[in-house]
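Shown here is one chain on its own, the form predicted alone, set out as structure tokens.
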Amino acid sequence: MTKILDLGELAVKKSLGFAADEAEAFLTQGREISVRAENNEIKVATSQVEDGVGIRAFSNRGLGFASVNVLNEKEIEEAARDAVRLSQVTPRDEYNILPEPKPIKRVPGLYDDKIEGLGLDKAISLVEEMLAIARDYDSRVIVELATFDARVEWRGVVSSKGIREVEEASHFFCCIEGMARDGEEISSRHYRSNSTRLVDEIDVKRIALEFAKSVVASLGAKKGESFKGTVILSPNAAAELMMRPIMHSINANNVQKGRSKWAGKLDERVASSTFSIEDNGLLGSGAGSYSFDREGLPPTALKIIEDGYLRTYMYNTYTARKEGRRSTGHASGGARGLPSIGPTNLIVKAGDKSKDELISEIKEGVLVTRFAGTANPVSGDFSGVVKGGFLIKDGEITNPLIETLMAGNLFELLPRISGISRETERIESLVAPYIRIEDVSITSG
């Protein structure tokens, strides 16, 4: 970590050295261990480094940006001074500032090293236990595709404002993949994971056993009716339709340049009072928390939607500035580029319902397990087909679905959402629970 530190701090001297008015150095150093099993047999498993430095100049308040993939002082030099060079014949915008530091409270949580131990062997025998826990439950299961990564990182940042900042993270992810067959019967494909950053959180039994137990439930599907009513979201369906249109709506970026369906409607009502969501990169060992942002501030909490109503957008530096706000933390983004905007663990509030108090209430419905189409960011229509679909009836699930499409619109369906369950399940650095909506477009193929 001393070393990242003292090669940012070797990029922005020089940097300045250049002329630059300010600058900026984001650094990253990674091992990373990756195993890939493609039907039911393990075909790839490596063992790589990954380095980065992405240096931002400013010269009257034009910007230029250049990296480099070494972690090299002759390569660091030569991408600085590109950097001003660019930064001297861009246009000038008077929103280049780079931030002035803050207090940064350190997140626990975010390394674990025991992952050390964890060598390619130990990743190869997850994925093995992965194939044998989803093959030993049902014959008929098929694993196209399971993979185990363990990553751990070093990040920092650098910068003439006095911003130095470094820290180490450790990552771990594995999924599982694919169908069941019957015959000449093949059930819809399900997908499950497991993101954390802690070894003794690795739970490669429980995804692979979700995963076993979804495909063969989802054979013997029927055609369904096509009707316009009320649809049970899964977390899974839910990240697949929902959070995307969401997290668009809210970046200031996009609001600043009409792009958001969201532009100009803070404290406004935008979904059902039922619906609550928030993120916090604050979250100890969160799969998404962070101590700093990609600019080297401190990410804070964000009530998002609260009760139905949009809070507030997320803004990195050069957005905030626009608005004269200050930043919330959510500069996104790597060595290899400029700073964006992104979440880091987004929590979809849990409700009072169980999930089978949700299906009971339903006359006519169905069940959404995954979701697979088009989500206009923008506009928020969306297309599909369901996957893994099981039709409600009369308070019951009946029978897993095939060729059934649903369409609308995302924003039109927030303010009809009618009930959340109290279960919620952690999809990546998502949280989230069963979501019902009403008056949803169903066709029958």
Contents of the next structure:
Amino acid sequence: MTKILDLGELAVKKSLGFAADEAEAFLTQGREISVRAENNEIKVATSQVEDGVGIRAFSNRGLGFASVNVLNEKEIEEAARDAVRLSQVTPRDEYNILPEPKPIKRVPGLYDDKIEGLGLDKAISLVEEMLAIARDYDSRVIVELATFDARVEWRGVVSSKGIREVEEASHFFCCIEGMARDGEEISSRHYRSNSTRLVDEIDVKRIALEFAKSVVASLGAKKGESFKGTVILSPNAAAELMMRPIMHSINANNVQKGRSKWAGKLDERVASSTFSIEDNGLLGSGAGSYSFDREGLPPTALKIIEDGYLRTYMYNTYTARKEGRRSTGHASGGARGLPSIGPTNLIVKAGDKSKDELISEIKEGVLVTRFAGTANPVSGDFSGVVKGGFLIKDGEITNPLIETLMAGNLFELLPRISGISRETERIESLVAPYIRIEDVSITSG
Amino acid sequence: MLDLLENLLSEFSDVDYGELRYHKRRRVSISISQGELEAAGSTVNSGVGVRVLHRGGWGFSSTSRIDKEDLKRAIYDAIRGAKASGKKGEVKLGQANLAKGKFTPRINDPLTDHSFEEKLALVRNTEDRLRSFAHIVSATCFYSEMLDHKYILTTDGARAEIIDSKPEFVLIGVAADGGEQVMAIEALGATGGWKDLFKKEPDEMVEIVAKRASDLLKARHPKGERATVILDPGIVGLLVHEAIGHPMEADRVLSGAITKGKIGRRVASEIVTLVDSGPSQFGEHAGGVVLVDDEGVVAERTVIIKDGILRSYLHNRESAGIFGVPSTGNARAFEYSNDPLIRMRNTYIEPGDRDLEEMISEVKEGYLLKGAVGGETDVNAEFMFNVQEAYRIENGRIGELLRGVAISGQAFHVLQTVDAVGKEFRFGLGAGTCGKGPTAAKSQPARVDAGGPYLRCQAIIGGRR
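Condition change, the form predicted alone to the form predicted together with its partner chain:
Below, the chain from earlier opens the complete complex, with every other chain and molecule after it.
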């Protein structure tokens, strides 16, 4: 859309006119519809239009930032003036230089033009379908929340260094959350979601059915025993437990500020040799993909952990300059703030055994399908409640477990991974398998 | 803008209820960590949120494009949403004291009278001073301010203009000794101006953080036990907000929170009175001050627990209608693009008549706990909070400082055990935000405050995890 680029040019030109040495504008124009059901009923249908521009200015290597969500000449000029004024009074930092342009390759499948024909009525019928599937599976199912969102967004970056990129993307999201109730007994609470770029990939049926099956299966839970042993995390539980501390630790800003457990650990062994993790922003139709990042640079396919060895951190331009290297294309964020650092699509490499084989090898253990707790991303210490836990005895899943506590340290668990499944699931922008870990402490309530 | 919105009210003629909310927010944030500027920016966000109720269905729309045609389209979208989602019976909105006129909190020394340069220099110098202590390995300081201007109009008569000003200033120090790290935080948050925020001087905050971090580094870990504890106003605030306040939100009551059906029942010791108030009675500049909520309802002082008996939940107009009570004015939206949810404002336990020294002197063995850090709460009001400082109390005297303390229990059981309520009162949660929303991506932050007097009660003290 040329309008975004023109407005970006205007923002950059105005900033240079106010005497900035360098300037960058990041622009967005978005529309979203959303339908939400609560307690088995449609509650609200929502639509939203929002624009935004964030202007980053450097003057004498000082940094200033201003943003406004109204895209007209007067407001853009005002924001440019603010950004430049701030950049003239902030301290000099030699790494404050905008990146040079790099060739951009378009990632396929980020925009689905079918979104144009998808209105509130269709969105409501998709949510109603989720409710119906979950309730028809078993009348004991209670859907506390079900949502469907469809969003289309233009993003653009223009800079005084010659970057001039724009891209349109669509995004669909659905989720369902709740429990099953049988008389006085209430199951643990479960959650399933699905995030896609393409309308035809939205699978509300699968999500609703998986949710219903899992809440019903967790009825009749029994108290387990406290033990230290084998745990197998479902892709969903792996995402909840492991990903935040890992993302925190590979963020170059945290590494440089001493807030990462993995500072100074490049090319060291941080996990078992079966564990590899990649970040790939170029993945076709990936929920976390983009053709250019928050600074207008292309993402790279980055092998972060390879056979248990830590290979690289994720960088934006600022953190890369500090180490005399180039950005890995992981500048993240929107128009309302400075570029930070974030993953695109994180992919945990699949293993060669099936999930059932992994379970069959466990003498005594627990299958964890949901983990609700807190993890300290710096230390890796976590503690929380296993929801949707199942006892495994002699290679077989026996009964669901009443919510039990699980605590430990993630960085100590990674080297104890003893198996990774062939099967993987896409959970929003994460692709994860089942992960089996030894010597985990589980405390029965 | 007001005239434009006023004229647009006629667009709602064929629906049951319509609401227009214009909200412009200017925000300045400055953050410095380890000597590096991490944020230096100003953002302006403005737009209109439109809400429609028709035959039991809600529609909401929002737009950042605020000319007449775009607003008409937004109204049309909200009406369409309400009509499409309305298949249930009628929703009757509760009675409400609808706001009319202009509402402004008292602001001493407006934030706009202080230049960006001054704010930047303050953050830089404060972070710099804290970082200069040898035992401090990481220092972070940030300042942020939110200046709001709103108009709220509803088809049943609200016509309010609302001004707000909420600054915050936070200082965090991490000290390390070998592999062990301890953290100390001092935070200020207020509704008002510069003088209302800086009740403590930044220099004093630096000294406090540096000393506390150093003391904690030398401190031993406690053993886990059930004990008599005296909670400081900050921890009381965290407890009554997180563990007691959330289950009092009527939407949570309706979806089965443990407070359901408990109105009129004893839920706390008879010396406990809990309030959630829009204006604040103690400390006029509490960080969660709301004069008019985002449905245009005058925000009141709501007594939740009176002398130990549960008296009221926290309502928006829809839940008030369901319970047959007036709205308490707890509907809050973060920005124009958010639909209002039931949120707390300033939540506190009313002060009693006891001296802290006296409360300590009566404890044979126990702890004085200070400085809430955060934690987690389950739907059944089981909580686990981390606190910064735990002092042993032995034979009525303050003893050794211990660190790494977590306090846990079931919040209502803890409130039942309260046997002394202090007379000193303080708000302690004014900086930072509380999040609530249907999904993580749609969670809305809200500036809230909470506090109270010192409370003596029974709880479980945890050692190291």
